[in-house]
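In the form predicted alone, a lone chain appears below as structure tokens.
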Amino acid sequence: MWWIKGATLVDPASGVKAQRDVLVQGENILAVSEHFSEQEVGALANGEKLETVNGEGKYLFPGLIDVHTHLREPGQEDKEDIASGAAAAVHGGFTTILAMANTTPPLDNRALVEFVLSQEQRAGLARVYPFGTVTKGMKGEELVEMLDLAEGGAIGFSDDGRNIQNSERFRLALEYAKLTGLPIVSHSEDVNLAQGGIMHQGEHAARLGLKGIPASAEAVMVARDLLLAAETGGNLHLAHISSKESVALIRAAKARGVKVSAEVNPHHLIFCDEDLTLTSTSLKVNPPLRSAADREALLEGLNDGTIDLIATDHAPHTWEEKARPLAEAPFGITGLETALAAVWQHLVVPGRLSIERLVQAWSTAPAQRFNLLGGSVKPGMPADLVLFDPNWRERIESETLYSKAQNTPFLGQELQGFPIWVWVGGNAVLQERRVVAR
């Protein structure tokens, strides 16, 4: 049993900002209360082992949820693992993750969707939940069993990495996913406009003499799925979205009805074109780092609502791959345990992102857009915890990483602002910054 006490709470789906006292026993919450005295405790505990956390002057938020990483197993364990990845998860706040299915074979099939639910047991760390390709071989052909991946135990579809180009494709796919439910991720990017591009297409990418991609390469997709949910009142995500034209689309789709929901990257909230150099390999991402004035939109769009969702695209690569040059680099940026510091020191501290706001879009909108369990510090919930200190200081070095890769912006770099304690299932897998296995 755990009393983790003094800890201000702030569980945005209760309305709750304020110091409580949590109670968890067993793998849920037992009780949240202002102050709890020894005596209830020692009642409630009755004769179980307690164990005390004193979290005065720290944040306890329901366990981030991360709806978009890639943990490269099976194919490249090389550049990370199922167990590595819930490691980094858990050592960043997140309790759960969602991992998409462009693997080596990709996830098209029942078999590999339970493989990775194998794993992510024989991890006991963070929760694990896979998507599942929406075409087989994700070669934008024909559609995928969906229903037998989904009973398999696949979150939704997607083949994040390539975009499904055939629009009747897509559209069959809106079609077909809502016999199971659950909903079709976006990958939007029209490869004509976007082929051969390094980086946003913009005045900083001509001083570099750097091809690059159009934000019309984003934008004109976002519109055409955006029709196509209209149409077939398909259950619709969009990934990564990094434009101020995509945010207007959405905007003003929702205003009409249309049942879509967004995610932002933080690397996409923090940085824009011109902090790209011709060596910053680890700032090469898919979709790229755009203008100033797109990042503003994308905040805006974050606080006022329009975009639901944090999601990291934790996509890790190995040191030797990131080593080359800027152009032949592979596209992707880790996030798991750099995420949340960044996001509190670059936008939280601030003022440009309210603690609220980080919570809801981080832990309780992704619980509630794909069904999970969590996202919620309530009694009877399960026991998913983050407990904050805004004050702890970390250098981000290779060697303190529980990631395979090291392809992040923040390498050598001091953070403020990291989860101490993790709960999964009433299990503490983080204990002091230091991961233990369920």
Contents of the next structure:
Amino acid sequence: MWWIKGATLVDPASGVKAQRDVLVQGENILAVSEHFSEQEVGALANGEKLETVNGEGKYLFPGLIDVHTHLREPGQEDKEDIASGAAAAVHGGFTTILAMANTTPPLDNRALVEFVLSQEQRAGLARVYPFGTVTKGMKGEELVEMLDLAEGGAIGFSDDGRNIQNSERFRLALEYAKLTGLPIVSHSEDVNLAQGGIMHQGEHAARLGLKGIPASAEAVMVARDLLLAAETGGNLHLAHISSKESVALIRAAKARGVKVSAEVNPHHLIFCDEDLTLTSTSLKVNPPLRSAADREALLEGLNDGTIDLIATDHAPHTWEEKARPLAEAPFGITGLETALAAVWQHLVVPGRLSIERLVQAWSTAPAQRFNLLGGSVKPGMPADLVLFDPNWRERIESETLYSKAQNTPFLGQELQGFPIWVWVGGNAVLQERRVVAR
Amino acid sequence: MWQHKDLLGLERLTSAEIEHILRTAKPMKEILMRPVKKLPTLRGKAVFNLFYEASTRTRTSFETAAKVLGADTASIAVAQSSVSKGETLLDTARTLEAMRPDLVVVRHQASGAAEFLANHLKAGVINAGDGQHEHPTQALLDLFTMWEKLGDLAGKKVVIVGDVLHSRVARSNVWGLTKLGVEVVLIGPPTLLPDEMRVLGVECRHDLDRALPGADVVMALRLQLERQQAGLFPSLREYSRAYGLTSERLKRTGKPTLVMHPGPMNRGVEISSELANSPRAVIEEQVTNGVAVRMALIYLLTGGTAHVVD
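Switch over from the form predicted alone to the form predicted together with the partner chain, please.
Starting with the chain above, the whole complex follows.
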């Protein structure tokens, strides 16, 4: 049994932000109280071994849930695999991660979905749920066997990394997915508008002589996706929203009553196109880092609920792939191990994002949206917990990262505010910043 | 005076540094004009030309410049090299480094490739064109040509017309010219000169004829004919009518305007044959000056001072 003492519990699901003691027994939360005495805890433990963690001066969150990660297995294990991705997840405070389906081969059949789940069991760290693709081979043509994939454990469907350009195919996917009740996650990008682009289209790209990806490349498809979701009543989630135009479209659609959810990535909230140089491949990401005005609109959208979730879009690549001229390096930023600290330092500490909103958007809301275990700290719920130390400082170095990749713009920088203990289903998988397999 | 290991672009140079290069190029041109054009100055120095894009004139110009100064040169062209076997630029850089060059001249299709190479090489790097970013030696030879013909450039007006968006020549010229106090006007259709090009800090307009009055120099950019298939302009005919330079059109400047072109020319498209052959056009002289300017740069980057040249 675990006794987590004296931490400030932040649990938007039960409306709590106050000092609480939490008791964990087996896989679940046993009890939550303002204070337990030694006698009370002794009685509840009933002879079971008791381990105490002092949470004074720290925050206790429901385990964070990242609905957008690329774990690269099967097929690209040089970049990442499920075990290293799951270790990176708990190292960064995530107890549950959703794995995108654009592996090699893509997760377009039940056997592959079940393979990911079996690798998750072997890793024994974070909970990993795979997406299935929407279309066979991610070709944007024939639908996958959605019912079979759902039975095999797919958590939703996404061709993330590619966009389904054919609007009729996307409409049909929204219709057919209703059979499963699972969401379609759209990577909203007009391929023709984005073609050949490297960074956000604007003055900074013009100065550097880099081909731009206009904000319209995203917004055009966000508009389409919203219209189709409204028309079909389908279950739509919009991945990695990056532009102010998209935020405005989503806000207007929600006001009309369209059922849709949207996520934002930490890097789009922290950086902008002006941070890119001709050699900063760790900031090359798709959708690209947009203007400072876009960044402000995203934060506003996150704060007013237009954007529901924060997700990392953890996209690991090898060092060799990123050690190239900007135009030739692949798109993607890793996030699992730095995202919480970075959002804390850049947004929570300056008072631009509240702690409650952070936990809501990164734990409570993702659990509700994708119908997952966790997302709250209540007796009887699975003990997926994060003890967060706002004063813990750490330099981000390739040797200390559990991910195989190091393509993060924070490499070499010191960040402040890290998870120090993480429990998944009652198991302490992160102890004093060290990942401990079950 | 010269403190840099590399020459990557003009954006980061000061006007004093640019003027220093131009002044150094002047005696270099005199040397180039001698009947016996060979100096021992850089004997024992090795200059590598690493060209990832097809180029005849720029590569030959660098090679000639290095040889006149007495350096040894080696040319690595993509088609025959291990690049076609998929070697990365980083590995190529390491391989070259192991051969101990003093200077590497690089042309590459990716913006920033020269800077990337410079960060990984102890040898100096000269950018001979990186993607759509910069082509500093072309701009320097353009500046040298204008300086020779017009004297002090401050207050002069230069009109650059054509596919500005995709042009590293235009970008480098804008940085260089504005540092020397020149008024620059960029001209092209909106598809090839989008609004955000204003970030370069100069006037951007779509109407050539209205920009010509008072121009001391008009520079035509090479039009890549593939841009028509990509939908950026409808036809060569229409492009030429709106933006092609002709003697008739040049009358609007009201001056004996210099006509320049970085080459190779599409005669009858961005410039009429008749104008290109006229005495106003200094296009071949630009080529000569290119060798002189590159001599100056190779000399400065391999440690030469302004006074050694006799």
